[in-house]
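Only one chain comes next, encoded as structure tokens, the form predicted on its own.
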Amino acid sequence: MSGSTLLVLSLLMPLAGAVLIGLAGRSPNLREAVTMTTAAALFAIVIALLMRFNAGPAPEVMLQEVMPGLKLALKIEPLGMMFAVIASGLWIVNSIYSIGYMRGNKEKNQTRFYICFAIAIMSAIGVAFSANMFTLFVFYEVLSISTYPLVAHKQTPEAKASGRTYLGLLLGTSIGLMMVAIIWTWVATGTLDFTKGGILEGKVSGALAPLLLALYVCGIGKAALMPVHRWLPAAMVAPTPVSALLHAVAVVKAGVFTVMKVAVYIFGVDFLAKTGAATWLMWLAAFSLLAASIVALGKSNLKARLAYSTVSQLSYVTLGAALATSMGVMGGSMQIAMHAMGKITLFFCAGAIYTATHKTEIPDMDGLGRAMPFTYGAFLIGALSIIGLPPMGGSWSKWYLLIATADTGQLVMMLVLMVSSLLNVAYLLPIVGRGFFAGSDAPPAHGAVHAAGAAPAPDTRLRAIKEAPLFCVLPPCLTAAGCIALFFYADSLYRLLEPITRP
């Protein structure tokens, strides 16, 4: 099978899955079997494309020429290949988790949920394999629209309001700002193709480059850079599998992926470095990185704390692009993968806790770690990866970002990265500490009652394991293992991404 055929299949497979899920909606077992089969088939296609990409020329295909020189086209390059592997691989794990969560919480409209999820994955694959900025914009918008029903899934007044905020901000920024930047680029250069080294040098003056970059970055609302971040905390009203989709699998990853693509293939790293066009962006990313962490410290709701953590962690990617060095691009690009694995672990754990206990506030979770050791153990590993401590994958992306700040003499940015890691410790590790070591008002296990006046029996709660259903516990354990695996196999990711850092 040719590479171009595989590229088309990578879009058709999840789309066909969405149709079949709808047809199988009356049979939950069949519907979920279709979801799992489709996810596995897509991952197999993406791995086949990865093998083709590593072995020879990059597969590409033109879908439609809209007007002379403006095409809907797909082409593989290293950054997109990485994103496609992340999105397709995590769809399998998220599908397992979704089955346990949606059934365990007796969620309504499950068929619609799985259909929209499949369309969202198709959109993410389209974003990943886009050959030009026009194609990326089309799939970017489809991703926004297809995830709106997921954010508003519960159909409560709060969910509907959050959905409006979500869709309004994402469509408003992309149409009002990013589309303007795309038109400006087309008029100035006559092309929107992603080109190594960029397409703007000699076409846009150094004085106007910061303005064009601002239109792009502020228009990419999915990157959740402050102040265009409000949609992300608002979307936390959605079920946890949706939160995992938003934070780890597709939506925010599509945002920071687009920021990196614009920096590398539209502006070009050398052009950004020579003009200083991204200096302002570096400071804005640093502000978002610290400010979101400080806000997270004050949140007692677990998903809200993780949402602001995401805003902070995404800023590492933007900072890497803004540093405009090969190590900055490498660190920011690796952060896309490392954050995906760590953050999906944390959200899976949050959902498992809710499914088992219906608790959402951190102070109410004291002692739960003793009853849910697998969930809290996975949370600890995910948290350590987000913080950036070895032997977790997140340590590599932050290491390369530190090297980039040293290369450019940006000692303030180096300090920002260090302070941010300390803030990560402050808002993530106490959750684990309280879970394992704080007291609990939970009743003792059956048979632990002792006679009045007698010495209390040993705390049998330590032996009373009350985890969520298996399908809610297995996925975070798998992704936690992935956080560790990314540390030891980071060289494979480095080799995949290395071509984008070369002149």
Partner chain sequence: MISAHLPILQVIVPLIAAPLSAFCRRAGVAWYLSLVICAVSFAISIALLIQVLEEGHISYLLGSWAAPWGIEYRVDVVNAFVLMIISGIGTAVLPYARTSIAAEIEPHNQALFYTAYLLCLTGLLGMVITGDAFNAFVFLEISSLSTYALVALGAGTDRRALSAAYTYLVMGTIGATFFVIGIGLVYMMTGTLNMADLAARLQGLEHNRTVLVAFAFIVTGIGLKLALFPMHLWLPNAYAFAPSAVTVFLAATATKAAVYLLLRFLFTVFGIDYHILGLTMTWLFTPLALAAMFAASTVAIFQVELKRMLAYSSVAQIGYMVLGMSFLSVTGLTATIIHLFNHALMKGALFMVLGAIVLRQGAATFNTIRGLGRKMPWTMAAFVTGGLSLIGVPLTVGFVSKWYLVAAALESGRWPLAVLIVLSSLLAVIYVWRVVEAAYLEEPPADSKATEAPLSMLVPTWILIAANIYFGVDAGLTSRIASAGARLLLGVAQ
Contents of the next structure:
Amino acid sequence: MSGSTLLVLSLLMPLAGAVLIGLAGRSPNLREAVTMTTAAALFAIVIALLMRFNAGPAPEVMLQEVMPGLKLALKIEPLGMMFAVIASGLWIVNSIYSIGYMRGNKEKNQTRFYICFAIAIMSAIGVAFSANMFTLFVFYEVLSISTYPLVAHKQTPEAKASGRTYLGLLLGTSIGLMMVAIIWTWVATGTLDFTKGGILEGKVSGALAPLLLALYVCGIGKAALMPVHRWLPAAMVAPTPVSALLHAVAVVKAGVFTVMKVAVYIFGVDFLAKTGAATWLMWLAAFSLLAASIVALGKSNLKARLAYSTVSQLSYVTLGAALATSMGVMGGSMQIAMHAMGKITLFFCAGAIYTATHKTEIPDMDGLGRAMPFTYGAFLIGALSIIGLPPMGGSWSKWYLLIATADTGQLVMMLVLMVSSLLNVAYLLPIVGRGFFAGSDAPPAHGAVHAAGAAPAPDTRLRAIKEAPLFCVLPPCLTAAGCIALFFYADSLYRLLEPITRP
Amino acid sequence: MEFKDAFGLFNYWIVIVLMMTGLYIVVSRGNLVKKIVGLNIFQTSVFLLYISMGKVTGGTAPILTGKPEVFSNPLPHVLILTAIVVGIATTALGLALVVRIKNAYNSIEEDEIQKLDLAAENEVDEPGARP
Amino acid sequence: MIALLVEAASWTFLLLGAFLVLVGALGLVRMPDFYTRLHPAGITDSLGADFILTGLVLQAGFSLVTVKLFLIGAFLFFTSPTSTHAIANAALVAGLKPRHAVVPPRPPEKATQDEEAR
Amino acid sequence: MESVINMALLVFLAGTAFAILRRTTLFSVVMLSGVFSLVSAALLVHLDAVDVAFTEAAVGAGVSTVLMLSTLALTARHEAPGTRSRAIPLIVVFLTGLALVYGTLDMPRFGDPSAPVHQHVAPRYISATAHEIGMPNIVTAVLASYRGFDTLGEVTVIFTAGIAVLLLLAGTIREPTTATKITAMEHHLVLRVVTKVLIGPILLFALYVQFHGDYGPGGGFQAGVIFAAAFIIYALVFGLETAGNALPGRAVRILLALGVLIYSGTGVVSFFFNKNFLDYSVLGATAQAGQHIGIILVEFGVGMTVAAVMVSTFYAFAGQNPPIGDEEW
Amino acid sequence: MRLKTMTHTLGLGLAMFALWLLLSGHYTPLLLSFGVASCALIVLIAARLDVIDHEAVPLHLSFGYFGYLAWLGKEIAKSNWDVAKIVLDPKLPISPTMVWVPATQRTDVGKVIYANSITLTPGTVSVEIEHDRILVHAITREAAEGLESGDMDRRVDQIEAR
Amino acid sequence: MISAHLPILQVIVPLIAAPLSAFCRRAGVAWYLSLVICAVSFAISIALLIQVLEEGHISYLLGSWAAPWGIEYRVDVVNAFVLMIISGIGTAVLPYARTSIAAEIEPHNQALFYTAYLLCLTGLLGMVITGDAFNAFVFLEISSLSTYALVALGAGTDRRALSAAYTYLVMGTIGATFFVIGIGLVYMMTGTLNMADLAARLQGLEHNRTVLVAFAFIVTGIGLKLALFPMHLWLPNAYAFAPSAVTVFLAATATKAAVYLLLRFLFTVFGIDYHILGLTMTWLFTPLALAAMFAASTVAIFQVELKRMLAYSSVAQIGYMVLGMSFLSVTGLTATIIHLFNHALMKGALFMVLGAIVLRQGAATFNTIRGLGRKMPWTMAAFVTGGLSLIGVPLTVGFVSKWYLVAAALESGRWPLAVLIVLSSLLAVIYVWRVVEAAYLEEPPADSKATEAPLSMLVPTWILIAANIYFGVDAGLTSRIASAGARLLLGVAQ
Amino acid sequence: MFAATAIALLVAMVLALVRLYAGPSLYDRVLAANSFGTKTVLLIAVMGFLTGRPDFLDIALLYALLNFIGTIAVLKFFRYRSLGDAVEEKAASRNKEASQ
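Switching conditions: you have the form predicted on its own, so give me the form predicted together with the partner chain.
So here's everything in the complex, that chain up top.
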């Protein structure tokens, strides 16, 4: 099979999966089998593409010329390849987890869930392989729309409100700002192709470049940079597999991925550095990074805390892009992968806890670690990776970013990174700590109210809790292992990404 | 402007006054029949505007008599013949609508009808309401 | 000579007609109530119109125009009393009372020659 | 002298328009609007637009008045006192008027023979009608031939109106009852006799106007209106049911459509001679004769549709059930 | 079709054609044939409308009608003068009166002629027609008395020859 | 031979069919006739478009009288495109209309409905194809009169159709009369009515005050007809209460023809060099268009009745078209022309969906569509797709329009306008999403008996939806035509 | 002379208009309108001569005809409150009252 066929297939496969899932909606088992098969097949295709990409010229394909000069086209480049691998790989894990979670919680409308999920993956792959900004934008929008039913899945008023915030912010920023930026680029340069070294140099004056960059970055709502991050915590009402999808597999990753692409292929690192267009962005990212961490510290809802953690962690990527050096780009790009693996682990664990105990508040979770050792173990590994401690994958990205700040002499930024790591420790590790060590005898402080009533004694309560179903526990363990593996195999990732950092 | 010039335009000015009277009746009155009458006046005055521009001083109606004569411009006449027909068609249709409105609302006053319409609009919110 | 005479006659007719029309219109304004107004209106319709038309006929000589003027006259001759009668009748039927006259009571039926209307 | 009459009529018109604005009795308004049409028609005659005057009289003073009266009979007699603000309409209208007056400043003066209108297009009609069409009435020539397509449009407009009125009112036409005859004015001796006498001449006049449109003012449209007037007066006096028996609504509907078909059919014939639509020159031995035949045919179509539309519209209006309840006049 | 109706029909057709010739002024074969067609159409329509009878085509009126017209013209002139005087008189000397006057005509056409004649003469207006009498509104007492003399009534009777 | 007469056939085929259909006593027969005629008409328009694309403009002399003396039909790429839109939608509506009309209109009116429909089509086609200013007025009136009647037919289900039709009639007549005044004034100064001739003779009269006023009146008159804000007040009710099939047809065609007329007068008759044109555009059209985009969209958000909501949305969309013109650039006009087409597709489809809902539920309000996503999946899926197109999501036609519009704004350096354009399209997100939420995220009432719409309605709807997608994915053809049209109007070489 | 006649007619028309506007009864208005119509007929006839084209009398004839029809329509309207065949209780009863 030729590379371009494979490319097209990588889009068609999840799409076909969506259709088949719809057809198989009557029989849950068949439906889930289809999901799994599709996920596996997609991963295989992506891996095949990876091999082909490593071996020779990048596969590319032109799908359709929408308007004169404006093409829907796919092309593989390193960053996208990495994103595709992450998305397709995590889909498998996430699917397994979904089966456990959705069945465990007896969610309604599961067929719709799986269909939308498949379409979301399709669009994530599309985003990853886009050959130009237009194509990327198209898939970006498809992604927003296809995930909307997932966010509003529960159909409660709260879910609907979150759905509204989610879609409103994502569509609003993308159509309202990013589209303008894209058309501006088009009008200025006559092309939207992702080109190494950027296309804007000489086409847009240095004074306007920050403005254009602002349109892009604020337009990419999925990157959840601080003023436009509201959708992310709001989307926490969704079922946990969806959160995992949002935070790790596709959505936010598509966002920061797009930021990276814009920085590297539209503006070009040199152009950014030369004009200083990204300086403001660097400060914004830094602010976002710290502020979100501090907010996370104050959240007692586990998923909300993780959500703010995501906001914070994503800012690392943006910061990497904004530093406008090769090391920054490298660190940012790696952070995409590392964070994906770490955060998905954490969410899986949160979901597993919820499935097993129906608890969402951190103070209620004292001592759960002893009842659910696998879950909490995985959580610990994920947390460490997020914090950036060896031997977890997360340490590499933080490392490169630190080098980048040193390269550019941004000592303040270096300080910010360090403070941030401390904050990470402060909001993540206590969860694990309380899980294992707190509340062994006394009823949890917050539980006092319900303990007063007919609630069973703490011991029996704890004893009643078991690990979540296998399908819920296995995936976090796998991804936790992945976190560790990434530490040891970061080299291949580096080699994959290396071309983009070369001028 | 010389007096003679002004006089040459005086015709047009009165025609404009007529037009505007008609238009004013249409926009300011709430009675549906009177609105139609206003439209009629408006349109008729426009006809006069056209015909005025076709008039040649000392000219005569554009029907050949075999003698060499100065004729007024026939084209505006043709146009206005058509326009009159359009006007009567509009009037007939408008009046037919008025009759139907009277049947349906028992009123031909715009204000009352609007009130009734508004009430209907508010009803839609209620469950099971069918307009 | 004849032409002059005809011209003079035509003038006379026209001016007389114009005068009568004016008088009729004046009466229409001056008279106190609906029923009395019917009479001066009749002046315009009958002699006023006829005089003016006659004056015009004299101007036109014998031609198609004469025929048409004559037709107008004939038409008015038929229709104007009919309209006037119809208006008066309608007013009476609707109950409009004359202000300066009493509607006389219906005299008793003399004979029963009914079924007049066809 | 001419300008005196002109001015006087214009002032009449203004006076009438203001009176219409002021009156709240709708009946007066309708009468005044009839007068408005009548005066403007007189003014049109004065401005040499005899064909237009003919039409305006037939339409404005005749048909409109009858239709408006029927509407009044079915709706209301008085305008409710206005509650709405009149300032905004006044300002809008005033500004519009001001704009128009501003526009007049560069206009050629009234009656100026050197105005641009008299220099282009129109002179050709005046000079070429005699040999190209061969009829004295230039207006008819332009109407039916040079701009014959506009007139086809006009017939379609009137056809549309006829269809529209049928669509709106046909559903609410009352079934004839036994009592209906009472209100025919047949017992009205004078009206009955005079109407009977007049119907023949009116019809004749209509047909005269129909066939002499080439020579003098008139043509299919005016003829159609007069023709319909004969039926209307008949229906007024002898009752709608009698009229409906003599000329059923279904027949009227067929005639309504037939007129348009005659007109457009005449145009289509040119196709068979590989000429453009509405090119009548193929219809006769010579181009001029062809034009003449074509014009007679299309005028006939116009007359038929117009008459049928007028009659059917009158039927539709007059056949409505009057609302129950009365208000004092 | 009865003979009487036939004559009426024929009369109508001929009258119409005469009128056409008077109106037309163009005597080309084309227009003449249009004329014939038109008259035929009118007769057809009239028959359909059922208006062909002695009322529509008053063949029964004698030639005395024209004499009557002359007399009526004189009367009209006279009464015009009277009413004009009243209108122009600053005092407006009116004495409105309403009276019933007998109408002795045999046919409706006769009655209509009488009623219209009354209306045509200014000063008197026929307001209502009953079987054998007409309610008249007169502007002065004298005008009413003039009618009550019955002169006009008789003259109209006379033109109903048959 | 027949190809020489295509321009006139375009108009007289429906014109002759209209009286013929009036003979039909049964609605079914009239429907068949109309369907065939509309299809023929559509075929003719496509043939014309092809011919025009190949050969440039076509001129057809009616009655064989040479141009300024007789009436000329002048087909170029701009009006050929609009003709195609009108006749295409006209054809697409008919299969749909049969079921819809049978349900919504009193039986005795159903046969004549098709006559009025054909007349409306005739009028629209006639006013678009003609090269004569007054002839445009006549056909404008044919379409208007039949439209009033068609709208009033909605009285079969809701009496408000009558008052809506009346308001439409009054406003429409005022507009038409203004238009006639304007034409009269230009005729006064030039002595001609032929548009091309007018354009030539208006040269040198740029500063003539009469011509200036004529310009103002023509623009205002057409503005009323096309519901340019704030002269749009007639439109929402007219669309909301007309029978569904009529709404589809009108929403997709009527204002389009008016926009075309405006383009024709602004750019062909008065010409790009007309001194006041730029000022009008900047100081009148731009603010009005923006006001339309925002005010109408905002009002749309608060509507309960869906038809009316979309009607307000139409007002906003007209704002886009007008805004496109106001840039006076090739890209801007391309945006306008392509949006004529695109908007016809999306509004046509969306109103068709509403018609299907009306058929099944009796009315289309937020109340009656609750949970319909499950009960009428195909119908609601069509709505979602159409709604996305309205919002301007990529791969739909709406995106293409928006793309050109924003590009035009950026090209002209007025980037705040670009931002405003997209912001206003975000308002569309809100009202479209209210529907989506109600249809998909709410449970249907327990006693709901709603079933999927009949195929006769679904198929036309989905044809239009498919067109929405197809021309959104491959806008090459439409954008080529639109930009050729824009160049033609602006007099820029190809 | 034509001019004098025309002016006299115009003045007469003004007077008729005054009556038309002033009323007071509706019948006065009908009468005035009818009278106005007759004067217009005459005016048009005279104007034909005034402008030297007396062959437009068809229009005057038409006016006369329409004037008549208009008046009949008005009357029917008054009497029966409808131009159709409606039976109207009130009109019928009025009729009776008036004739008694």
